[in-house]
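To begin, one chain is listed below as structure tokens, in the form predicted on its own.
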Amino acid sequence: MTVKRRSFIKTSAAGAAALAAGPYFWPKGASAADTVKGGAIYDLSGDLQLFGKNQWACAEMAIDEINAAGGVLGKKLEVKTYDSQSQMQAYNQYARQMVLRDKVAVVQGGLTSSSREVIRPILHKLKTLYFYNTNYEGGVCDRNFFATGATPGGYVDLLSGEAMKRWGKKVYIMAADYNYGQITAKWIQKAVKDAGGKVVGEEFFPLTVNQFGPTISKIQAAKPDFVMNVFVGPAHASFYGQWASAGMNKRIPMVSTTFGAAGEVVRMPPEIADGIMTCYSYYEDLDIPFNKKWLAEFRKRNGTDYGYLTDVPPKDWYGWIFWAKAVNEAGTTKREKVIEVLEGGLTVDGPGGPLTMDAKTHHCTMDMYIGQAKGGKFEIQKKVAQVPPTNTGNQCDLIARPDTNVMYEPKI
């Protein structure tokens, strides 16, 4: 995921002027003595910030729920925030300013692929754990590293196996011009492939594009069975109303890996986004007992106009308390320990269910869901119990290879 990673409306410059007032943020009644320091960046201005103002909610309610719980090593845990404003080059600051200036034990953050590969490599370099909390295109294999978010093993091979399943074995892939989209979309040809599909067409899409036609016209032509979109940000979110415009959501089945993370699903109309097929490990509709009571608190600490959670911004949360329980069973901030109390396996449960902690790899193995979009809403019709993060072909071993910091991608 690069710059502007599924952002779906700009909001006001009100609020992104509000936001950009101070160039960090601190918990309320923090205090400088006798703490624990951690360090976090999220775009809580600029192009990003419908994301990263929600990623920081969800980080600041975990922290929240860390300090009142006794901390971290019976210390209070004090997380210095800073806004990116969605500009590449301030991560490169700030993750080196966190390090050498802030003195942190830890960093999170980071919504974009493009701005986890400005941290991870400094974070390496100076010996500081990172967590990235995203979703995104996977293969990163680094053991200073630790991710939460879903891999391509499985919203991509559920979703499409899915898809498959209901409409047939034809696809047509649509994805953005850049890291995430083409990586995502060899994940899915191989997808389509080992389940004995095919792929009918492939076109890739400027973040800039948004006029569809020509495509809609090479879509008909194609008679795909299912199509399946990787879109990136608010220009490509017009494809679906000239997509309804034109009758094919009657016609031609649509799936993606990013519809509903900038609150769609609530900001188009039902006529528009009703019938998409999404694949997450989170949802607001999950029926389950730990999310609604995380949903309702997290409605109480700030409101009900933020659009929709999907998958990232509640694994922010996750990778906070993944980090405090790590320190808390070492009894340590120290790296080393830090790590392999992570790698023996650690679990957190939480609103989308537990995720644990893959020592092979630092990825998450966590319970994906099949949702799709009706009346304002997702129909939550799958569940997908206990899903191992991708690792094609036992590529990455960190306990066997510890040394490796490589980011491996799919072989077609």
Contents of the next structure:
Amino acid sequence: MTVKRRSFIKTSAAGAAALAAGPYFWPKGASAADTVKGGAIYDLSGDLQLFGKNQWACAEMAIDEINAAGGVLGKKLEVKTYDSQSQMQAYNQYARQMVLRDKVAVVQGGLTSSSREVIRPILHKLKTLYFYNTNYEGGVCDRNFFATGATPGGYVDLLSGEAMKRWGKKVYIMAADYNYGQITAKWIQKAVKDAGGKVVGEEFFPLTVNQFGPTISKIQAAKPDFVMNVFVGPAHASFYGQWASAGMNKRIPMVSTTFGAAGEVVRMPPEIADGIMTCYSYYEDLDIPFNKKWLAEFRKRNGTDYGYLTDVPPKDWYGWIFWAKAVNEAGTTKREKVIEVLEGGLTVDGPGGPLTMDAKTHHCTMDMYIGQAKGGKFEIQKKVAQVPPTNTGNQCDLIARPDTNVMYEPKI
Amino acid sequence: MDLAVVVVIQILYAVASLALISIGLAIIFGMMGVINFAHGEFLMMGGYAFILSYNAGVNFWIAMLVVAPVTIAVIGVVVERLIIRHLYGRVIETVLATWGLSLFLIGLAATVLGYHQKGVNPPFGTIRIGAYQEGGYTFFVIFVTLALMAALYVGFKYTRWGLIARGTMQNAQMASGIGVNVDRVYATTFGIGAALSGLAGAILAPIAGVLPEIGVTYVVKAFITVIGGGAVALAGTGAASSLFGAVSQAVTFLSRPVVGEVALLVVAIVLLRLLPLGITGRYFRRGL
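And the form predicted in complex with the partner chain, for comparison with the form predicted on its own?
Every chain and every other molecule in the complex is listed next, the one we just looked at coming first.
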């Protein structure tokens, strides 16, 4: 056999492409005609795997449920999963790959705001629907984008309101020193002032700070009625042990917008964690029939070594169910038609209660709960039904201005 | 007045915790010239060794002060025999190899131990200082660090083993010529450095928590301290952590945490511009 230069280049190029595709081949025998394709991207390894793995476990459960109920448009929903390795450049590469090579009808996933802002513009430009299922600082207004997570416009008001009712009006704010922390702190300032309270101190912490001694002394001097934190990451998690070591957890109540999202109630001993108050749209301990069944199924699939689920991971379940329901109602995966159905006030019932897509903002109306850490889990103390997504201060209206593509910050 | 006392205690604590997280790295770097990028992960593993053995029923103090350092010392010796000893004198290769080791250990901890090991509550109560309340554990960390530095000083200065170790580090060929088993000295020294890192990780576990990535939050400051201190391990670590800890903590008190972090870096940069070999490049050169 003689090897001609041209054919050699051709075959080696094809080989290289096949190698580059790595483990992401479609299973043999599945042709494009009998499946509908979706793309998922989660942080399955690296620093954020703590979140990404649970997110994917919930998404996978939704996809299996969709297929067990007949799939989408009578076809099997086939989702290709990409592991971002918690790296932003991987989000960039895989988002393009999912659309251009895999030709998926929808992309879901991402955790951090930075990952969202890497893939959202790409998917907007390539006209592929994007579902982002994390609670975040709020404000994205983009017709191609749908969010199932809670945003501070809702939970900050509830949390600070409840805390002021219980303990008093003087608040000390501690927040992570970047986008999410800064914006959420602004919301807290606004919520506290609107309710007639007073912010007696506010401090921001770079994500690497793990020594809180000076701040704990400053808090003692400021004598707030409670402390409200917006902590992010493992360094900030060091705070709680230092707070408890100084005996402060018995003197000044602690409220948090993030505590429990990374399984803290399982990891931290009750002496440290008990009493911290949070506000989420989901807790494992929700006493509703849908949740009991849902959680039993989740544990059957994933064992019990996953931590404790709060707000984020179940929202990836909602995200996939939302999209499948919209496609089935639209009778097509075509983007325009699916958006129309979603904007028609689509509702999905789930483990945390019903979520309804808000047409103007593409964010969801949902039930919120107040939960206080107690003995390795959360005690649910209050439910606020159907909180609307007022996260952009009503600046976003995608019905009146469908071409909007911005991220609003709160006007305070 | 009570605020002044609190500030002084906090500054002492900042200095002590900086020295505590750096001393293992300093011994390995100062005595052996090896830059151990997996230092943070030695701290992390020390934390895990402590909370796992404590939760398995071992006495609190034995788990912290014995199990953790001994476990990490064994791991350290294995690492030295398998990886480090092939790379003596090749700084860049050591950095790459230990960096790879660091990634491997984080992945291993995440896969095998996971993120949901139950932590430990800090012992001791609180101490009242006027209008303020300070954790007893703060004083414990300061005390343990002082005791550790004193023990190391005595060990290296006055014991036969310390003499052999120092001699080997000064001139390995000569030591070998007079019958010292150089390989064993290297392995032991690396093991001691690792044990100190493991102990530090265990001591900080109750107030910092233990996660597979927790090492990353220590490693940068430990490196700045060791480089700022220079090649003389004990004196260097003591001097550099006093300077950096005091400056960053005092500035944090006066302004904000972010300014405190910046102040630490500014002081480190200025210091290295004036003293490129670290503090012990000029002062305490004959120290330990």
